[in-house]
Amino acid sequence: MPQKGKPTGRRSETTKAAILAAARQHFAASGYERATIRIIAADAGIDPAMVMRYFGNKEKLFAAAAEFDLRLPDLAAVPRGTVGSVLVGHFLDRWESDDTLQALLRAAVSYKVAVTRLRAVFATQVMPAVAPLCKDRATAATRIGLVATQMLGMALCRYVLRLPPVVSLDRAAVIRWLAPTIQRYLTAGP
């Protein structure tokens, strides 16, 4: 039998998710400060204190909303000369797709928690991922630090603070713009 007050079964779990894609929502929009708990907590449908029974916090709620995988594709298998354009395009479609990121994003201009979790996704996810790929392995952090400039400076400016000129540029234009300065990046000499 449940414990009387805790949350259990299916419905918890589509409580938990409501609550998540909801957090999401506003971390993205409006970042990690005017988020609130009341406001992700009416959103969800659901009143604040259930907020704080399933995640604690705004921080353990945050945390739990910033979980992202980013599933890159399988870069051994892919041609050599084209590795700019795939990762590219991949970032744009992740970027597009989920708002984690641009909560992530937005959050780590001025959070911690923020900045800790996108260096975890950088470490954990495209260091192994990308590393394979460098010719010369001493310079293999550097090289992928510097497509994360690119990648992270045209996602700012596309999607969070929204340059006109950078938001204009269709699909095909941001892979003809980065791709060649990725590739460049990643299987260049130093």
Given for the second form:
Number of protein chains: 2
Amino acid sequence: MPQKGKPTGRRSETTKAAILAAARQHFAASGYERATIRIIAADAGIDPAMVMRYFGNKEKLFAAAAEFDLRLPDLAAVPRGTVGSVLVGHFLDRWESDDTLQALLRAAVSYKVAVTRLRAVFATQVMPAVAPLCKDRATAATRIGLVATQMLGMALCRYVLRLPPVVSLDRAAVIRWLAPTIQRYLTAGP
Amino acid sequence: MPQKGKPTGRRSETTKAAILAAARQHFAASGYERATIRIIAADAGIDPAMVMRYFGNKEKLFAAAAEFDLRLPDLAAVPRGTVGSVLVGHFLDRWESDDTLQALLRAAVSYKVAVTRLRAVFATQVMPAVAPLCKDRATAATRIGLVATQMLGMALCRYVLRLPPVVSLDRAAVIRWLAPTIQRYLTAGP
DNA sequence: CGTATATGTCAACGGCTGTTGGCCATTACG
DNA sequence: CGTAATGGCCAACAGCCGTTGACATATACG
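Which structure goes with the form predicted together with another copy of the chain, now that we have seen the form predicted on its own?
Every chain and every other molecule in the complex is listed next, the one we just looked at coming first.
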């Protein structure tokens, strides 16, 4: 038994990982339609046909590349007043250390599968983790939706559109400005 | 002299307008690469070759379709404390009454020309109109950049990604929640 | 009326796309 | 060692894309 165990094969896992990495990078940099299977394969150093063998088709390749975990921390453990800065800081970290989010956002704008996935991430990862912080269940969804508008708006302007004044903010400044907004959306009166 | 005066022709302006309208609609709904010239032409009821004759190529067609004016009101005239709600309300209006902004945002994510145009709109329309409200020149660009993150984030979540909790907010609620954020970005201490 | 010009259609081109099936090399295993 | 399977490459397909040029029609004007 060579490596792991799923296929009986030899080094397929290595190649598969290389394809996934190249796919994430190009989906993140160019969006769904411009990230060609041929380009991704060339970047991974193999033939386009291998991509099809391992992932079936482009849609499934994207689904595999867009799989990811936001890794939200346990928010019940942080002090009430700092939840805003913790959330902003965590999002910045995740956004800068993982191409997947950028791939998801860039693709979601023109590719149905991606927007569905993004909504799923919101519903299954953000909502359950943040909702307990809101006292009244009734407005929780609204509050978390508002948080999403500010967070995704920052990501859009900073990493995708690259608006100069937003790009030149340093990490601390982003947290200093955005944290009170997030805090207010989550806790302020209706 | 048949209608206006620019070409000597007969009804070319009508067709040109039909093409532009169809282009805007499809760019807004599908992004740059999925909005094909063939589809746009079919929607305008003419042959694809006409698009080329009137606009040269797809890039120039997009440039023509993405031309637009944000029509920001004179902010010096509104009371100091209501500038937030005026801005949010105006953006919502513009966003819902004109496909162009959505076309610009959808295309900007994967099409260089579009992101350049969007940055230009920010620099030549938003900055000059909003900057006078900021007392210190030094932080004005930063403050307006922050406003952009919240505004574009709302547009992204509401009109492009269609996150359910954000879509179901009514106009008044959006203003009620976002106005204080905008107000703080523009006027609060560093 | 005759002719030039604008308006529009048609068919085709080269290029790029996702996808497929067949062929070679290498390795694992009896 | 021989055989089967796995990893990988190559060439080709059908389809769609932007774009082009030749050709038909209708209008404007001398």
